[in-house]
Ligand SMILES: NC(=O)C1=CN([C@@H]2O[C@H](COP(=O)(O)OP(=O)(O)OC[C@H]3O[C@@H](n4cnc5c(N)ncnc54)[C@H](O)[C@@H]3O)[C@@H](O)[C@H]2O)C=CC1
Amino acid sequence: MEPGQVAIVGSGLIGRSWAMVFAAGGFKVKLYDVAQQQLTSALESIRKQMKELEKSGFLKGALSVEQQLALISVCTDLKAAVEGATFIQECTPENLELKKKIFSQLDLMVGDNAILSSSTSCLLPSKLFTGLKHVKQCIVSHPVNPPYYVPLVEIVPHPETDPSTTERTYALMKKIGQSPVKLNKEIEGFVLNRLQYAVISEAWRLVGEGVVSPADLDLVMSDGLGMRYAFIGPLETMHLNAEGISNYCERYREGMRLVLNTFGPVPEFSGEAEQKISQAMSEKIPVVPKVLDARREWRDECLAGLSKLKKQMKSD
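The structure of the preceding chain alone is requested, in the form predicted on its own.
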């Protein structure tokens, strides 16, 4: 898909980040929201972020900040926003009825060529798109927050999505510098959140049962597993930690099964464990907007630096 025009429906954090990613890839972007003030705020935020990224050397794409900003325009009229767009990325709040309403409106506005894509992190395509006239052109493109710094995009088709829609979406994501993965079928939580929730669940149990403190639990991931997983996944880790997968299973299958059989039921994520973890996290990072925002900025700087390092290592 050659650089053309895309529409972003919703100008919150995810919508803004998508707009920046597409502009970095040379695409004209129409950013839609219902309130002009929200759009004005979004543009100000995008400009500020781009300037900071340029200053730190982490700005994506070959275009300058001003050239990228010139590609982004805003609109409070949904029909005008999607006119001429070959790809429409919905970024509204995670509410099924709201998203279905948006897609039913878009379904009446688009032709037979535009792709209708959702940023949803957990709503199944069959719940979002079933019954739409253009269901073959509908797909989920779930980014990782924030998409500008974390390139993974899960591409999840509806059972009736045309294969060409999946392929075009995959090619587009590659073109704008993201790392798309294709799911062959829909499943609750997709892949990223299923893996994430499995880790969160066991982390919650370990802290709740007094095995380890919240701070040390996070250290196990950030200075342990996370360092490997930043470059290779769990399956390749198995492969390299023995003489291949089969040898790993031969060595460790019984130990793995023994440990896994001791895992408890799914936690309630409430009660004493919640209080304990909340207190520890709040002591480390007080729940104050300025403090949280500062920590998020630090996180994003770390992610940008890691992304740059990974790109350099791949090119080497």
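The term rigid core refers to the most C-alpha atoms you can superpose between the two forms while keeping them within 1.5 Å. Please read these numbers as outputs of a predicted model, since none were measured by experiment. Numbering follows the first chain given and starts at 1. What changes on going to the form predicted in complex with the ligand:
- Once the rigid core is overlaid between the two forms, Ala304 counts among the residues whose Cα shifts by 2 Å or more.
- Remark: with the core as the superposition reference, the CA shift of Asn247 between the two forms reaches 2 Å or more.
- Core-superposed comparison between the two forms: CA of Ser278 displaced by 2 Å or more.
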Contents of the next structure:
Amino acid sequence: MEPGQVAIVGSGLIGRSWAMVFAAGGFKVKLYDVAQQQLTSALESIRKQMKELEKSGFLKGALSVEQQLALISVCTDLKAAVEGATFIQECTPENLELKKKIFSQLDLMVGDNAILSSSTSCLLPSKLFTGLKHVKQCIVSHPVNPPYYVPLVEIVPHPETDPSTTERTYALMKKIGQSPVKLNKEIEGFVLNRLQYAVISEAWRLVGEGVVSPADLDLVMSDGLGMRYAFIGPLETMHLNAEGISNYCERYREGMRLVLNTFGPVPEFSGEAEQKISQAMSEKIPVVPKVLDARREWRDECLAGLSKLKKQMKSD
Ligand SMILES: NC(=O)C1=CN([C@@H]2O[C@H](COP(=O)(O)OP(=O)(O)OC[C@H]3O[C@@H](n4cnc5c(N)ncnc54)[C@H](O)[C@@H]3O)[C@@H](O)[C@H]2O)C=CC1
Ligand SMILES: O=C(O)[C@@H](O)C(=O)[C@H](O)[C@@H](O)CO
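Moving from the form predicted on its own to the form predicted in complex with the ligand:
Complete assembly follows, chain above in first position.
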């Protein structure tokens, strides 16, 4: 028996990823878009990706490709798309007025049980959902690109979101194999993009000012901070790094005071610096999904080893 039915509004990069993730979880998926061509290319892309994933042994879920594809249907009628859906994930362009218009349409179509969720990267729930009749059923579930391989989902409630909506969304994300975190209150950019944009801003500055090459900048992340952050977050890193020092925050505070004082505003990114980056990036081997998945397998093996080591250290 299918675990349920979801509707995806917008069949671009994120909408098709969500469709794959939900189908892998056995959900019936109705994919809606205003552009029929987008739906056609979405189905082609999903089929192609699933075939490749099955071939390389990375297809998620217990169902075959054909079984998962059979769960996904497309339509250009919004009312038909949301009919019977208990969870509606909006994935339209990052435009506040467009999203508000779509949610006001959805608000007239759903009952008291459906959850209305947005994939928005930064927009505040209070700006998206305020005034809707079903505001208690509204929430942001912000994925990370590509959601099929990077499982984090930030769950961000509107101030009037009912706690049951938050808990149902959290449970749903766990059920389809994602890694949800709950924000206690809304803030622009949520958590991931506030951290990401701080990193990107400094990356631009360091490359733009000639401090480091684009390729080496990325290595600092992939072979430095990223190696750490694939296993432990910045707070645990700090804790482990200064173990035994009573006030280890001070150890970082000093450095932060010194360095952060030199941070300026987001650097104006000149065309030349951008060309330098895109040229450098085009010379790299693209990180294909298989690499992402292989890295995740490697990380999970390392985490298993790490927890075994921790247990051993505790028993020693
Ligand atoms: N691309 C990314 O890395 C990530 C994007 N997001 C967020 O997800 C949302 C979608 O982003 P993408 O998939 O990258 O955009 P996209 O541009 O790839 O796809 C948007 C889709 O919405 C469709 N659309 C436009 N107007 C519509 C309407 N009125 N009703 C239904 N569909 C409509 C378009 O035809 C297109 O297929 C944005 O809010 C974005 O910020 C979140 C996480 C990551
Ligand atoms: O980086 C991601 O995958 C997501 O966190 C996003 O929201 C989008 O890429 C966004 O940052 C683009 O501005």
